Amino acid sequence: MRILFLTHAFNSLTQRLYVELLELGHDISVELDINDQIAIEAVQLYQPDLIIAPFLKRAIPPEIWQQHVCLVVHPGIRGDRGPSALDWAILNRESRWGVTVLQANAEMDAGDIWASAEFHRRAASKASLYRNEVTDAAVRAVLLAVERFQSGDYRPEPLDYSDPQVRGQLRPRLTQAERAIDWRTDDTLTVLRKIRSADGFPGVRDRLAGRELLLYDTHPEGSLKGEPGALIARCGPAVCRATVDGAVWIGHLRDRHAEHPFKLPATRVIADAIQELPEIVADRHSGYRDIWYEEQGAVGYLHFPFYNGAMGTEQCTRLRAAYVQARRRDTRVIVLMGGPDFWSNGMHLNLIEAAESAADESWQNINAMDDLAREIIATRTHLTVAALQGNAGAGGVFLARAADEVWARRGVVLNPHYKDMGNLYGSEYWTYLMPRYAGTENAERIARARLPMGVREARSLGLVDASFGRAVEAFAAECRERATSLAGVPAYAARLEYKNKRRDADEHNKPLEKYREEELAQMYRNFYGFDPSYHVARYNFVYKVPKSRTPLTIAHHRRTAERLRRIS
C-alpha cells in the first residue's frame, strides 16, 4: 500500500513505524505537518491508500480526513483523550497504560478505534517510556490496524464510555501548577514522578539558586539527606536536592531567559551557586551515575546511559578512561552497554552551541570521540562487543562498529549518517570501519543515505552482527549469556589471535592515524570553513526551529514534483 505519514516531526516513534512498514513491503512517504495547505498538497501529490499520523500536535484538516482514512496514533489507553496522555499516566501512577490507533474525525482523539495495545508502566521518565514501551505498543497497534484496513472488511469500534474495557477519559493539558513541587511536603517518589512526567518536555518549572528554571533528568539518591529543598551535593553534571525523606539528583536544567535557553548539565547552568557544595564520587548506592563498570566472571560490562545519548568532550574523556581501566582487568570480553534509551548519538550539540567558540568545541568533541574509538579498535587483550539496548545515531553508530561485534535489540533504529547536520563529513574512523565490516559497496550506500535503518537492514549491510530480544530487560539478559559464552569458547584464543593479526595487516596497509587525518581534514572545513551549513543546522536543532519544508529524502511524493520544477 501507499501510506503517507503526516507528522509533526520525524521523531523516534515515527522512524520506528517507518522502518517496520517498509520491511513489510509498503511504500512510505512522509510529510511534516507545517500547515493545512502543505498537508493537503502532499495528499494530492501522493494519492495515498492510507494516512497515518504517528505524532501530531494539532488536528488533521477536514479536507483530508473527510476524503481519506487517517489513523492517529494516540499514546493513551482506550478512551483517553487530550494532549498530555503520558504525563497524566505518570503523575497518576497508572500501573498499566497503552496506545490507541483511532480514526481522525471532527473531535480530537474521539474517532473510531482500529486497534490498541497496552503495557506495564515502568517507574521511568516520560521520554524513556515513549522511546520504549509506547513505541513498541504503537508498532503492535499500528501493524494490526494496517492489517485490518487492508482486509477491507474490518469495521472500527466507536468510542463507547459505557464499555467497561474503555478506562480512559478526556483530560486537559497538564499545567505547570499541577506539576509544581512543594519541597516542604513532597516526598522523593512524588518529586521523581512530577519531574519524570515532564521529561523531556516541557520540564518542571521551579526556583533553584534564586532563578526560575526547568528541571529534567532526575534520579533517586540512596543515602544523602538535608533540609528539604536545599542543594546538598554535586556529582558529575548533576546536583542533589533534598526532599522531606531523602534526596534526588537533577542532571539537566533549562533557563529560558539565559543566553543559552536550552537544556544543559545542571552544574553548568548554576555553576556560581554550587562551588561550595561537596562533590561526591558516584557508586551503586549514591550519586549520579552516568558511567559505571561491573564484572561477571570473565566479562566486563561498561554502562554509559548519557542523557539523550549525547557525548560531550568531557564525557568521552571519562568514558575512554573507564574503558582503558576495564581493559586492564583480568577478563576476556568487554561489553559496551550504553544505556537503555540510547547507545550513543555522537557529539553533544547543546554543549557545542553553548561554548564560547562552537567551532573549537566541535573540534575538541570530535577528537575526544576519535580517541575513544581508537582505544576500542586497537584493543588487543579482549574481544569487544557493542550492545545496543537503545537507538544510535551519527557518530554513535560508527563508534559501536569500532567493537569486534555489534549486538542490537530488535526494536532499535539506527541513523548512520551525518549529512542532515549541515553536510557533516563525520569521523570516528568510519572510512576504515565501514569498508572493513560492510564492504566498499555497502559503505558507499550507507554514506549516501539519510534514512533511519532497522536492525534487519543493518545486519544485511554489516553494521550489526546479531539482533535479539524485544524488551530491554530480555536483551540485556541474553547479552550476558552470549558474552559469557563468547568468553568461554575453546576457540577464544585463536579468535583473539586472528583479530590482532588482521588489525596488524590493516595497520600496515594504511595506519589508523591516516584515516583520522583525512576525516578530520574534512571536519575542519565543516567547523572552520566558509560554508556555515553545519553551524546553521546545529543552531536549528538545538533551538528546535520548526522545519519550513519536508526533506526530499523522506518526502518521496515531492521528488517527482521537484524534478519537474527543475526541468521547467
Ligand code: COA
The other form holds:
Amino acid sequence: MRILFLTHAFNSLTQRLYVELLELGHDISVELDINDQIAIEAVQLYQPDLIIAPFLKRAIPPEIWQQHVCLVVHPGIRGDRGPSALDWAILNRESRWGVTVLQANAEMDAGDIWASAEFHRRAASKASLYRNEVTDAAVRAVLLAVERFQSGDYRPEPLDYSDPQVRGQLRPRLTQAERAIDWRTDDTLTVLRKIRSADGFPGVRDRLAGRELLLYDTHPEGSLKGEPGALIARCGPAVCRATVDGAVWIGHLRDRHAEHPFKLPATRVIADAIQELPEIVADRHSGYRDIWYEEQGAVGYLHFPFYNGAMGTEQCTRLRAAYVQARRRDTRVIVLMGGPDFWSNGMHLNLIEAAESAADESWQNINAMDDLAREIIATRTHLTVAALQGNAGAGGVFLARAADEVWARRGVVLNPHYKDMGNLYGSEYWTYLMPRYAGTENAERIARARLPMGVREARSLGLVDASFGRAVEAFAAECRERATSLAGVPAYAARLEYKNKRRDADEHNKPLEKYREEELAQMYRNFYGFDPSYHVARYNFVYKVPKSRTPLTIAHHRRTAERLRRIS
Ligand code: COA
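Given the form predicted alone, corresponding form predicted together with coenzyme A:
Expanding to the full complex; the earlier chain stays at the top.
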C-alpha cells in the first residue's frame, strides 16, 4: 500500500513505524505537519491508500479526513483523550497503559477505534516510556490496524464509554500548577512522579537557587537526607535535593530566561549556587551514576546511560578512563552497555551550543569521541561488544561499530549518518569502520541515504552482528548469556589472535591516525570554515526550530515535483 505519514516530527516513534512498515513491503512517504495547505498538497501529490498520523499536535484538516482514512496514533488506552495522555498516566499511577489507533474525524481523539495495545507502565520518565513501551505498543496496534484496513472488510469500533473495556476518559492539558512540587509535604515518590510526568517536555517548573527553572532527569537518592527542599549535595552533572523522606537527584535544568534557554546539566545551570555543596562519589546506593562498571565471571560490563544519549567532552573523557580501567581487569570480554533508552547520540550538541566558542567545543568533543573510539578499536586484550539496548544516532552508531561485535535489541532504530547536521562530515573513524564492516558500496549507500534503519537492515549491511530480545530486560539478560559464552568458547584465544592480526594488517595498510587526520581535516572545515551550515543546523536542533519543509529524503512524493520544478 501507499501510506503517507502526516506527523509533527520524524521522531523516534515515527521512525520505528517507518522502518516496520517498509519491512512489510509498503511504500511510505512522510510529510511534516507544517500547515493545512501543505498537508493537503502532500495528499494530492502522493494519492495514498492510507494516511497514518504517528505524532500529531493538531487536528487533521477535514479536507483530508473526509476523503481518506486517517489513522491517528494516540498514546493512551481506549477512551483516553487529550494532549497530556502519558503525563496523566504517570501522575495517576496507572499500572496499565496503552496506545490506541483511531480514525480521525471532527472530534479530537474520539474517532472509531481500529486497534489498541496495552503495556505495564514502568516507573520511568514520560520520554523513556514513549521510546520503549509506547513505541512497541504503537507498532503492534498500527500493524494490526493496517492489516485490518487492508482486509477491506473490517469495521472499526465506535468509541463507546458504556463498554467496560473502555477505561479512558477525556482529560485536559496538564498544567504546571498540577505538577507543582510542594517540597514541605511531597515525599520522594511524589516528587519523582511529578518530574517524570514532564520529562523530556515540558519539565516541572520550580524555584531552585532563587530562580525559576524547569527540572528534568530525576533519580532517587539511596541514603542522603536533609531539610526538605534544600540542596544537599552534587555529583557529576546533578544536584541532590532533600524531600520529606529522603532526597532526589536532578540531572538537568532549563532556565527559559537565561542566555542559553535549553536543557543543560544542573551543575552548570546553577553553578554559582552550589560551590559549597559536598561532592559525592556515586556508588550502587548513593549519588547520580552516569557511568558504572560491573563484572560477572570473565565479562566486564560498562554502563553509560547519558541523558538523551548525548556525550560531551567531559563524559567521553570519563568514559574512556573507565574503559581503560575495565581493560586492565583480568577478564576476557568487555560489553559496552550504553543506557536503556539510548546507546549514544554522539557529540553533546546542547553543551556545544552553550560553549563560549561552539567551534572549539565541537573540536574538543569530537576529539574526545575519537580518543574513546580509538581505545575500543585498538583493544588487544579483550573481545569487545557494543550492546544496543536503545537507539543510536550519528557518531553513536559509528562508536558502536568500533567494538568487535554489535548486538542490538529488536526494535532499536539506528541513524547512521551525520549529514542532517548541516552536512557534518563526521569522524569516530567511520571511514575505516564502515568499509571494514559494511563494505565500500554499502558504506556509501548508508551515508547517502540519510535514513533511519531497523536492526534487520543494519544486520544485512554489516552495522549489526546479532539482534535479539524485544524488551530491554530480555535483551540485557541474553547479552549476559551470550557474553559469558563468548568469553568461554574454546576458540576465544584464536579469535583474539585473529582480531589482533587483522588490526595489525589494517594498521600497516593505513594507520588509524591517518583516518583520523583525514576525517578531522573535514570536520575542521565544518567547525571553522566559511560555510556555517553545521552551526545553523545545530542551533535549529538545540532550539527546536520547527522545520519549514519536509526533507526530500523522506518526502518521496515531493521528489518528482521538485525535479519538475527545477526543470521548468
Ligand atoms: N546532543 C544533545 N541532545 C541530543 C542529541 C545530541 N547529540 N541527540 C538527541 N538529543 C536530545 C534531543 O534534543 C531531544 O531532547 P529533548 O529531551 O529536549 O526532547 C532528545 O535528545 C531526544 O531526541 P529526539 O531527536 O527527540 O529523538 P529521536 O529519537 O526522535 O531522534 C536522532 C534521534 C538521533 C535522530 C536525533 O536526536 C538526532 O538527530 N540527534 C543528533 C545527532 C547528531 O547529529 N549528533 C552530533 C554528531 S555526532
